[in-house]
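Listed next as structure tokens is one chain, alone, in the form predicted on its own.
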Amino acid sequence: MPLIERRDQDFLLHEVFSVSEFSKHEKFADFNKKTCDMIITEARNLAIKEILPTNKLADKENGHPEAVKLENGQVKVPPSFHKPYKLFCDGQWLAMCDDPEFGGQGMPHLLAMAAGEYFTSANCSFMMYPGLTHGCGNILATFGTEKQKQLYVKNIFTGKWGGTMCLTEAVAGSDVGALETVAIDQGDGTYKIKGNKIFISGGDSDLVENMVHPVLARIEGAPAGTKGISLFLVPKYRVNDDGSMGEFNDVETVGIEEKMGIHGNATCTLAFGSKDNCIGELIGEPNKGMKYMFLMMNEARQGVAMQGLGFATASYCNAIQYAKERIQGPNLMKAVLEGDLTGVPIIQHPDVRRMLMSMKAYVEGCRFLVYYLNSCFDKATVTDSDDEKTKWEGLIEILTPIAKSYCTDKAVEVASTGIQVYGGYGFIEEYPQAQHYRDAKITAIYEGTNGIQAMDLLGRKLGMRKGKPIMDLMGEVNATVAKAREAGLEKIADSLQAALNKLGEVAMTLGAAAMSEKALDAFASATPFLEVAGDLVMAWAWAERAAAAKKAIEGAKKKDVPFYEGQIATAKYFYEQLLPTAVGKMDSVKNLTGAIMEIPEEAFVG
């Protein structure tokens, strides 16, 4: 079954972005075309031969509504997690884009996400395990001192030792400066650890030797509130001077979570020093725990917006798959000219392809947006201009928010899509699109709600830098208004430029509103903010898309001809039925109600 429509991850990867351009330089000199597809090939095969088996195993496999158990202080993950986890790790796919002195691959982020996304969306619970690991390992290989790097970053790095990243408390969730654990100074570099964490994924696992957690808690007499919280590491068991693993640190695992999906993936509560005895080590300087844990923040955002490409495409293709093989019906003018009854696959039935176009217009358009933000990073890389590395490094800063938040809420509406073109079987757990539904939801509140990513892009990102990055991000959609017309796409140019122009307006608007009386207004409209944002974004996305089919299909093989029609196609579909939607949903953003904010809290009753 394929996971990911090939064909469209070598356009994008070849036509669209160039990937093997970046071979021209040093740092990634080894990746030319032919290792670039190489390493797609094995990131295909490693993905549909192992792990995606354990996909559905792992809903189940332990015991719903689990599949994880906790036994004497220890997370047993689903037993069909080792072996691909091994393969995995000797793969060495875990740190794809990092060193090789500690482990990883030194690959381009745009062929390492092209690699993610087959793993992504053949089992994003089992994911879950590596991925929170890398996170781990970067903060340190960025902020942890010589030691902490040598003891710790390659057994992260080759996936010996698993990681986390432990923020959320009872009373502490997206308000992460009210959190309660402390840290107290032992007056030898190492500070005691007491506090409970909720909501670690991976907190623990029986896949790995040692659990290594970045922790976020307040040194006693440090300022209240995000100001005086320091980042400390603290593994399960101690680490010796000589990188043998020592005793046990008082970091137990007290529960896991029963969870509506995602059940392969452990959601743990954590003790730390229940018994008084957990140690940590502060990572980089005290009261700086949350500049810190915002690279860790980010990457996990990018890593959810893949997430939420990875549930949809894999929705999407099992659509696909189905409607081309579910009988049932008559072709309706057919049956209206000729009185032919005859059953036909319902991927002819006018409303199932409507919702098979939908999808594709959303998974292929938010596959470009997440493969545009990563090759973001390798061009921030390659550059020796310091104007170029700031212009990329603030087209991520401003990407990211919308791009966790896009790619997830859309997962979860084309997974909602996914189940309705299945009909009746699509409701049933024997089938996959349940799951994907439910796997799918989580990825809109993790990692910071999408409503916070909103307030995120209107509070922060807007006005960042004086307003370059958002005048960067339109001069690059400016650049793709040029191809189109140059393409002879004339009115998918003309009417991207006119949505641009009126994203601009209502981004005025609203940025404006933010500084005023106001302000509570602008920020009730954030979310309905960013997603016109995405929608401008899908509309760049398509327009970039049909350019390249149209330049392409001139020459093409005859086989490659059907792709690059329907990328046209789609392009036109989303002109014409979607992007008209969202201006006018611009329009209402644009009138800044106040209605939200001004209803007594009373009226709401339940």
Given for the second form:
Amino acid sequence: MPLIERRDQDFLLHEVFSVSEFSKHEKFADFNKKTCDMIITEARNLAIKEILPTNKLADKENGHPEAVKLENGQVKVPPSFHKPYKLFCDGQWLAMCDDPEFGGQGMPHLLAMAAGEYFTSANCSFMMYPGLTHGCGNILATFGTEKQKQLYVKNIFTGKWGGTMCLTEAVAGSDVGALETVAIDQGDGTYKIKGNKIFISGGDSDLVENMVHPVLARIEGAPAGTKGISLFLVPKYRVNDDGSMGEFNDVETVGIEEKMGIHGNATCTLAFGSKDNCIGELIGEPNKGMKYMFLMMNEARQGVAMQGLGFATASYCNAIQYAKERIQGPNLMKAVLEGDLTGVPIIQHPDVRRMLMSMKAYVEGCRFLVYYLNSCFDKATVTDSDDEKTKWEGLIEILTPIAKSYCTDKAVEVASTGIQVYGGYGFIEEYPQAQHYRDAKITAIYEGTNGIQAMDLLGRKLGMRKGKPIMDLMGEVNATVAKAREAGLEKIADSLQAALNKLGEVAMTLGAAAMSEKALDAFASATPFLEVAGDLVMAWAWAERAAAAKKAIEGAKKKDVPFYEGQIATAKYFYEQLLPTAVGKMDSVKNLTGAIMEIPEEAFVG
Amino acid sequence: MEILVCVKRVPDTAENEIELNSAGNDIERDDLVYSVNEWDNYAVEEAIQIVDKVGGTVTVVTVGDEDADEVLRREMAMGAQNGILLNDEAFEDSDAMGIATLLKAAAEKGKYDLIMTGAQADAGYAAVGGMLAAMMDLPYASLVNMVEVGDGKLTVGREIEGGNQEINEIELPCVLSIQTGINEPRYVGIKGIRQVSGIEIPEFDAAGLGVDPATVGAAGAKTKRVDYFIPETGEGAEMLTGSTEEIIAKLIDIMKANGGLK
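Switching forms now, from the form predicted on its own to the form predicted together with the partner chain, please provide the structure.
Next comes the full complex, this chain leading.
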């Protein structure tokens, strides 16, 4: 089982992003090339041997009895998850990048992302338990008091306790500001929490001895909307001052959802304080909960981008293997010219080859995007210049909604193509492709739907700091144009430059419209705008990849030559077949159609 | 207890499509993905478990070029305390006796109570452990699948033909070749990898080991591989006929006769 194209990971890590260069900085001194390679090898080892075999077991659609259960208020995860969870925590994989003082391993984000890609591709439902646990720990490590850090963070980062993020309520989905959970000041520094939260991924589990919930709630009398929301630390079992566990904190799991996919992860309905006995502590200051929660939401959005990549890559690798093994129909040319009707592997059929090529273009393009985004964290860490730091942080801001949306939309598309390659067998649950497709869909929805991401890009990120982040992004793409030219890839350089200029025009048009009476028309075009921004990032990725491959192919080892040729060929395919469509779509977005808001609501007759 | 475990860097069969080289006397080794020999990994795990129980240190040793450093480092990240690399162009293409000669020289640089090898590696001789024991004049048990530490001796289980098991007492110091399945080798975590990231691993060449280069490597090899091929699929399959019950009965008989069932 290949799971991920290791060669491509190595190419990005070492030949495109030079991950071991970060080891020149004191903070990352341990992570030289040998160490980086060992980490990826061992992540792969654990993922393939221990995590991957649990993926299908936990998928209820396959009729397996390992489904998540709720028994007497306690969630029981698939039994097969217990062993890999222990190994995962024992191997310190839960908090790869965090402060060693609290059980983290201080690893570069870029390297952690490559390791994480293995775990997520192997079993995303499983990984959501430690993934959200990490996000919860990160909130406390960043905004918690010294006492909260000491009592909670190490237990969370070592996986002894689990964590969640509790935003959504029945009336507060995309509109978090509408939430109804209340916090009543007890006058002793604690608050009584009362309310119900829904769709809480990994909201409870028997993998851990305690659960820690960061809960958004409104302190009685606080302003309406998001300005009045505070963030509370609410454990399932109270934690005594000496770190020991106290009494049950009236946090009940009252239901788990039946879903389309990610069956191995318990999506919980949590009742806080139904017996009026749930105590929470404030995290940070009152009414700043949304700001704090955004730290976790941004991390979650970047994580979801990786989930999208994980599903796409798993489906793609399966499709390659199947297309090389499945014999069906003769080679078209041989049948016509020689009358040879011998069946051949379907990878020889042009349309199957096209499907694999489009999967490759998006999977590897999205891998570039996700890795690049994570390398920005490391670049921000190692620089001494405040301006540089601001630049990399701005790039993270602007690329987060693009990565979250684009990688997940493409994941669904790639997973669908992955079924198509299998033909009828793709539709049969005995084969792995259907599960990837069902599992992938949620990534376009949770952690802010892709529509919300598009609004974030247009409404907040584009104009952020007077457009500095988008200008910096364009600067990065321009640097690649020069690199491509230097590598002798003139056509690619010209096309990338032209597409970048066009995207700049579209951004100006849409950005101006968003601040005019045409604002609704602008937001009606926000999603296609995000899509073309993502397409441009793919073009950037393929120019960068092709330039690096062109450089490396001279004097490459025999076995590496097809890899580099594949990079150059895929760039050619992207620029000849996919980019022209994207450039056409840029024109369509620039049209700023009024039709969407002109049509009367009554015209939608159900 | 001071334990020396001999390990080898081998092509990872799960990661490579193995092809024959153009000369037809070996596999194509350029650009293969390598990892630690599976049997050796069990041996290292067993050594770590013994040291965890009774104290001491685990040292891993390998014969190879600078790339072999990665398997030593990996086994050290797993929990072995020391590594030794035996690296000299003169060691290339050693046969089993050459390897055993080098390992003996390395072993004699320390004072080990127990030496372990994997039961076999990629070259398929399964001979190094036995030769090493003979050269060092030490007692030897092969295909060991259980070890208990006693006073000055070990109790070891051996897997023998027909799926049977025998238990032996063996005096220390001794050499054991370890069978897979003896334990469940631990995974390597980030902390372990970080701990070995900056460690310098000592290296010895022929002079450093005090070994005459003419006795090892291609020069000293008394066995040479002359051919390497994948056998053609023959008519070996036996088709069972009859009703389902009859087929099951025959199958059970065959499995019993071959040691698959008791």
